[in-house]
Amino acid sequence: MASNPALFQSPTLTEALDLLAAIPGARPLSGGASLVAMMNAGLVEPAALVSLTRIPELRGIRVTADGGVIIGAATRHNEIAADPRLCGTAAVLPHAAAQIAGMAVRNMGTIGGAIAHADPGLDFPPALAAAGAVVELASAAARRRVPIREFFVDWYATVLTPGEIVIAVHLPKPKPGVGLYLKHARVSGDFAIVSVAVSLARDGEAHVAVGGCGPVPLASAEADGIVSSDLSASALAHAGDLLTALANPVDDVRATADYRRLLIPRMLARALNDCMAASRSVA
């Protein structure tokens, strides 16, 4: 493959669509916070490059006439980090948005890319797995619609078949509550050694996902329906524990994976007291 790969720019998800069938081993390029990076360290090397940074259709938030939220995957973390209409039980993911990397990646990265290349320390897949997000991805051939929880498959891994695209990110309309997200990181900006993204609506109804600690972000109905009916330390200790019994960390330079189980439900209890002190003062 090129060391040197030719770029593209496409004004339509058409044409984009188009390059990325006819050309083997092409990628998507949009912000290029962590593509470039991996070219750069040689974990990648495209054949070539379609930009997707002139298409309309990728970029900006709009709110659907039932009240979901659509977000276009060339949409920049900073965009999103200050939308004021992803609040209440959405709020968690403007709460991630924030606290990816520092203000310039926060300027150049994108959502889409952002879980694309599926890395287990990033910040947007526990948040949008705790907000129930749906991914909606395009082809030359179709388009499909797969819900978050399962859009990502092992390591680095997502669904995405070649010349597949992530095109947007779809939210249900936001519950009156609060979303949060806890990242335990060495220093701010830093990929997450644990992360915990909640959704607390003002109905009972809660979802809880856990980052950094596995291939997946850690997810358990059993656990959301426990945090849903019962916010007592001895039920949120038994929901950190089916979170943790889920986690497969590694060791690395951030921390052992000793550790990482250690933090899951101590992360989870601070997260879920954060989330109704923030309830109490909204009320």
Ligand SMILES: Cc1cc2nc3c(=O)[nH]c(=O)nc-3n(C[C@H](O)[C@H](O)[C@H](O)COP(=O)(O)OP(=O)(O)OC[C@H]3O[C@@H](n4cnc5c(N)ncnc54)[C@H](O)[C@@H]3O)c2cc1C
The other form holds:
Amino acid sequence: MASNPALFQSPTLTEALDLLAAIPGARPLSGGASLVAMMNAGLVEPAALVSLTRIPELRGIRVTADGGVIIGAATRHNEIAADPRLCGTAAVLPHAAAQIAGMAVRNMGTIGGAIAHADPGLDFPPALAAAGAVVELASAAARRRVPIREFFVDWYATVLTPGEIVIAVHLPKPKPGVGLYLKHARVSGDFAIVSVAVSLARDGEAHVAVGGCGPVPLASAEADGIVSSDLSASALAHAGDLLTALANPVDDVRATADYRRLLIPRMLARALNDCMAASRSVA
Amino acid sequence: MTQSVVGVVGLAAPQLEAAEKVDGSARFIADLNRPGMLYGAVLQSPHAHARILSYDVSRALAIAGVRAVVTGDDVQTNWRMGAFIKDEHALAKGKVRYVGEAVAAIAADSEAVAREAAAAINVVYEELPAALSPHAALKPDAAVIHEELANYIKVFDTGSAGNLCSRTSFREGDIEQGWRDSDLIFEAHYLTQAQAHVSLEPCGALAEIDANGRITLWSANQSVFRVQANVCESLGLPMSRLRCLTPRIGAGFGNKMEPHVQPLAVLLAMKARRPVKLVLSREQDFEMVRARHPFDIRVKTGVKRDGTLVAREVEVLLDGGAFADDSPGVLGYALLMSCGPYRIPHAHCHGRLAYTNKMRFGAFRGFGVPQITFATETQLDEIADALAIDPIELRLKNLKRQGDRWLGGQPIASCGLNECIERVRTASGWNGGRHRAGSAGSRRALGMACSAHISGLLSTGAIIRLLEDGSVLLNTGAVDIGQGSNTVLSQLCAEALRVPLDRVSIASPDTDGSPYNWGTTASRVTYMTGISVLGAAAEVERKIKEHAAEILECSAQDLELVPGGFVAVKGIPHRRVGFAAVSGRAHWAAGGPIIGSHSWVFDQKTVDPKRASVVGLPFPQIGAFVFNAIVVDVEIDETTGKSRVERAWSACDVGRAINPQMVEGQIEGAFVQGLGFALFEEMVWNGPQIANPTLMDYKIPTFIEAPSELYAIIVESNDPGGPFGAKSVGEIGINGVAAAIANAVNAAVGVRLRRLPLTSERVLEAMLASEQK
Ligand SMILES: Cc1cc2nc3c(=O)[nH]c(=O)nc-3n(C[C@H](O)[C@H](O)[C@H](O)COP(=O)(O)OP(=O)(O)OC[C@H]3O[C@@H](n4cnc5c(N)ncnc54)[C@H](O)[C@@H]3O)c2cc1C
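Since we've got the form predicted on its own here, give me the form predicted together with the ligand too.
All chains and molecules follow, beginning with the one already shown.
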């Protein structure tokens, strides 16, 4: 930890993107929950840090004219956990946010940092996959939008190119229904062994995704199609098997890969049954 | 002396250091600084077992700001330390024996430079085959970890040979007869894991050398006297040259009793001739200090059909790691406790301890008893199930009582276990049925376990001085590691001298000025040091009365201490004189300043040779038994297999609660630490390397994992030998937690797991396997 990189507090997005383009080895710094820990452990040595948290455009949650929700990349986990506009099928997001780490990390960490970090154990990636999110990216040269299910590429790898950052997450207009995030971890605040994210609309449309079981969240249109039309035990088992087939989990100190595979259908069924119970009690 | 006269004993006084801990002004080792101080860093071994062929430190020494480098070449071969077997140098010499072992240390102007220098040291190794488990280490062809073992100094008959570090055996009755007398015999095999202490404060030390070569050493410790002994043994110093002091301690749990980096800090300070502070990182604290022993346990129990216990054999194999440390003590003590608090006429409890190429294992709250109790108390539940006897009734039927003898033969002076069991049985509603309605998708049941522990071991002293103004200074040498012994010892002193608590101050332990105290370990401070405090107070009282007799012109026999710091004629309270007047007279006129002192060594024999035959006894004098009964209410998630302890009742016979609030704190803390041991804490090795030496990967319970309702129940048996009847509470509360939880899991989901921790994965696997059957 001998290095002491320069820190830039950019007031505008343009300036931040220009700095990132101009300084080789510069990294965006958002909440710092992961980046500073990695620097302390000597895992990364950025040439410079460009802080994103003072850029107004990247902060906070907005609802657009068509009812969609835009979450700025530098929005903290705790803000997401507490926002009442993330309701109905979008409730999966605050439900996941509330289960991230402990209070201190939730007060620091941001959604942009979390998805850019792309640790396979994180809670937002599967929650966003179930919520049907689209990620908005920007570099000094261009802006683009990528569906969340295409954003993650491999272990700790995303479609982000050098100099490019996440600026926002776009959610479709939340539908009436329920969103639920079922996280199984050794202790509260630990990374998930397996997690299951569900958005279940009252009209039957359902999206599911699984975390902790491979480099990217597990989700498939086919599995969504099944659970959107049939929530019987056998249909849930079928969807669970489809997602399990996509899994590429590892053995680690939290659990074995076999246990994770075993849990996917079990937790999927549990999560959807809990959703049905919740929607019955809402109705 | 059991009546509280001034009401200080039994008072839930707040910890004396509470304010400084709340406002952050308490100073721990990392907070200390000295003028001109350097910072230390350690180079750790990358190999589990290798010969050190050469060191090249020239590149490290060339770095600006590097002031000293030490290696194994700086210590002599015969400078070895160790509590039971002197087998350990201050740092690796000649060989490395585990991944992470200190190979060299550096003192530099900053921590960053010291670390950079550590990386610049070049060590040439010749790798040797490693023994990574006790089974592998005890194979005849295993690589020998300590070639010089036969020549090491040992404090008892250890039976060491090859990689066998020590062995112990207790025999009582006639085990073969016991099997013949039994109607049913139960036998099973159990495994427990390595648990990390995870004290809030990692280990560290600060050493300073003066112009005359005398050294002062502050460190995170549980005994300034063990620090002094270990540093002097490992650096060839006379003990009088080293003064050991203590800052506040951020918990110990056994981890800070024996040495960590104190010898390195001193060696660096002597070489640099400047103060040096060396504090381990959290990762190094995981990798270099010590942890709870993994146990491999076989338990065989013979019973009558009516549930009477007849015979018990226990055989254990312990992974000791690379150095003996406290391991021979853990082996012997675990075996001593392996019949539990039950009358079992025929017993054979024996085991071995192996050296392996892993970090040393050592003392950890419970000292081997949580491991043994997991095996023996879950087997008792299996017996109860097989005989269709309620598990509590089975235990009550076989319980040891006051006056009975412990395994080995020592009489039990006081025993409140029966009351502990009844209290948790009633409070938990046990008799209403063990199965409870769980939340949707889960199953829930009660489980229970009992255990015992000791309070008395080795030696201790206390000095009380009456200062000129009549206030009282207590000096015991016992390090308060956060558990509150300063407060409790001050309460005992205040009660004995009938003065308000704020009239007593307690000196910080100092090997120059404090009486010897073996350590804050083995649940011994309240009992052992408490007895010395009362002994010293009695001497002060006698001297006060001698002076008062002169002043009041009466016989000393007619005087008594009265509350508030006075001595008065019995029955005539207004004929009195204050401590200030008494002490003034002593200081300026007659007799000299009033000092009371007391010291003793616990002298109850562990073994009565007429009853038991023992081989390899590490603690020939240990005792003053305490007892515990626990009931837990555990819910298991059927989807994942995850267990959650919803409610728990832990009743401890502590003799007498000198400070009930602190007793409750110990019971609660021990429960939660035991819960981590039971459910998820586990140090994992990937080959020779610890795979999870971080708080990211090694998880301890948080408040969220603690039971929603945790009831600490105090039972007071008033031990006739204890100070105001007190025994101990520091460890007893952890011993039975894992067994009680495992018994509840079995009651809830019908699976009997004999391996800790009971991870969600293991529980679910077992549930699915039992469904298939
Ligand atoms: C103790 C602890 C426990 C945790 N437990 C959990 C948990 O249970 N569940 C969970 O989901 N997470 C957990 N986390 C991770 C946490 O959610 C982090 O906040 C998150 O991973 C990173 O967010 P951040 O804003 O702090 O990012 P930073 O730490 O600032 O950055 C992380 C990485 O992303 C890059 N980056 C940051 N912002 C952007 C951006 N807008 N565009 C492109 N790249 C960017 C940085 O350069 C860096 O490489 C835990 C973290 C800690 C320290």
